[in-house]
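In the block that follows, a single chain appears as structure tokens, in the form predicted alone.
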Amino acid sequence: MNLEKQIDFYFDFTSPYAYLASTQIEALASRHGYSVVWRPFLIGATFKFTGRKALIQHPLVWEYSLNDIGRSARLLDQAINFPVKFPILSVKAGRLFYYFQDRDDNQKTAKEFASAAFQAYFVEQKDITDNRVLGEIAAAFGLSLEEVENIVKSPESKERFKIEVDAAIERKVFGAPMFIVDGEMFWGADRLQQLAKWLETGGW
């Protein structure tokens, strides 16, 4: 893979803005001849060094954000039904993502799983911290519920995801979605237009 034509897409399954960005980033990148590497991590793991808190812990910001999330979804023509359980600790979905990536030695299935998990959480309002829900999603990719339960609790999967989260922090990723291309960081679904312009022009 030509790293000069690669976008790293950092996201957390609990982020509504990451969900919206996930519906756009592949087509955007393809138009400009770029590939996308999806990299789930945990936003909460960054709070200890950023001092930030979850949006829901800031009442005024949260009220604005709820309106903005819906407005952003309408602009992108994407369905969204805000989850009943929010926020969530998305470690299980993250572990499964990297399991699929490593199993297939590419990201095709992992990306399809991530898109299905986002759809389940932000459209169907399903709790993706529930093994049974993850089992329903993963069944389409050849896993049984028992296999899902074993994967999400295995020391290997836990360590694999921890390595990825630590690597994100090492790259100073502090929010989701975060896009990194040509050493430039673009934070937020509202930076997709800037990102597109960067890819089109080669940067400025």
Given for the second form:
Protein chains: 2
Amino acid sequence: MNLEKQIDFYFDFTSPYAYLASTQIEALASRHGYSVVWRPFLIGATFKFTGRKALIQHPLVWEYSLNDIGRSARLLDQAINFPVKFPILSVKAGRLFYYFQDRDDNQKTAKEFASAAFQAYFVEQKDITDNRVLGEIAAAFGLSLEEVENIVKSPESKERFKIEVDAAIERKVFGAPMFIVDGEMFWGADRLQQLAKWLETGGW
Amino acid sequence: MNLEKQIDFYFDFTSPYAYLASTQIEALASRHGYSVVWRPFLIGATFKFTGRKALIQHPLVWEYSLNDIGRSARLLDQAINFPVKFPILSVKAGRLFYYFQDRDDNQKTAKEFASAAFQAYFVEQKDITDNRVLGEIAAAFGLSLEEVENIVKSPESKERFKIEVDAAIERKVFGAPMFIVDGEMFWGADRLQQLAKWLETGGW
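For comparison with the form predicted alone, kindly provide the form predicted in complex with another copy of the chain.
What follows is the whole complex; the chain from before opens it.
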């Protein structure tokens, strides 16, 4: 992989805008000859040092955002059925993501797992903090429920994910989705067009 | 004016994204047969009930935002030279805006004044809380410095502006720029494309 042609895609499985962006980013990058490295982390871990809060903690903003999320999804022709349980602490999905990445020594399965987890959470309204739900998703990628249960609670998986979260914070990632290309940060599903133009022009 | 073809444009003179949006909204609305009612208010007055803070109070987010503002301005081909004094309490500019609106019984002069104030603040880096600066701007619209000084401190102007700020809050306007059309809210300069599509299609 040519590192100069790489987009880092930071996301949290609990972010609706990250879900929307996840449905677009691969095709967008591919059109411009870039590859994408998916990097799940925990947005909540960044609030401590930014002083920000989750959108849902601001009722008026949240009321607007729920409408905006639906409107943005319809514009992208993407289904969304707002999760029954929201927000969630997405550590288990994050740990499984990196497990798949390490197991296969590439991101193919990990990305497929992430897309399936987003679909389960934001379309099928399943609780992706539930081991059985994660087991159903991971079965398609060769894991038994018992293996899923062991992975999400293993010290190695916890440490593996923590390192990724810390690395995101170290890189000043404070929002989700966040894209970084050529050192340039693009925050939000609403920056995909600017990102595309950046890839096309090399910046302006 | 046909009320069904009207966009309400809520802004604060201290908002860089509102400045950027102000350079686009008239042409955008006009293309779709809509008129725009400009409604300056005070974003700070909304923080009390939303629990939000100004972007600048979140250093990491602000660092990103400064870059994003410049990038967004260049994409729109709009000049921006970040104000030396930022943020400001924009009550005086707000009071003058509504003075012009009432004086002329329409928004033509008020909008021209607002655009000139935005230009002075975000391009010429002038302090638009300074009576002399406001006097220079307002001179083009027939006011002397003494008249400006009287208007910005008069109880009537203060009350007039306060009513507008309260009305914005009553309408749940919590951000700037905020556009409302057909009861639908669009928050941010980055929602102008969605707004344009809304005007074109009547919603989706």
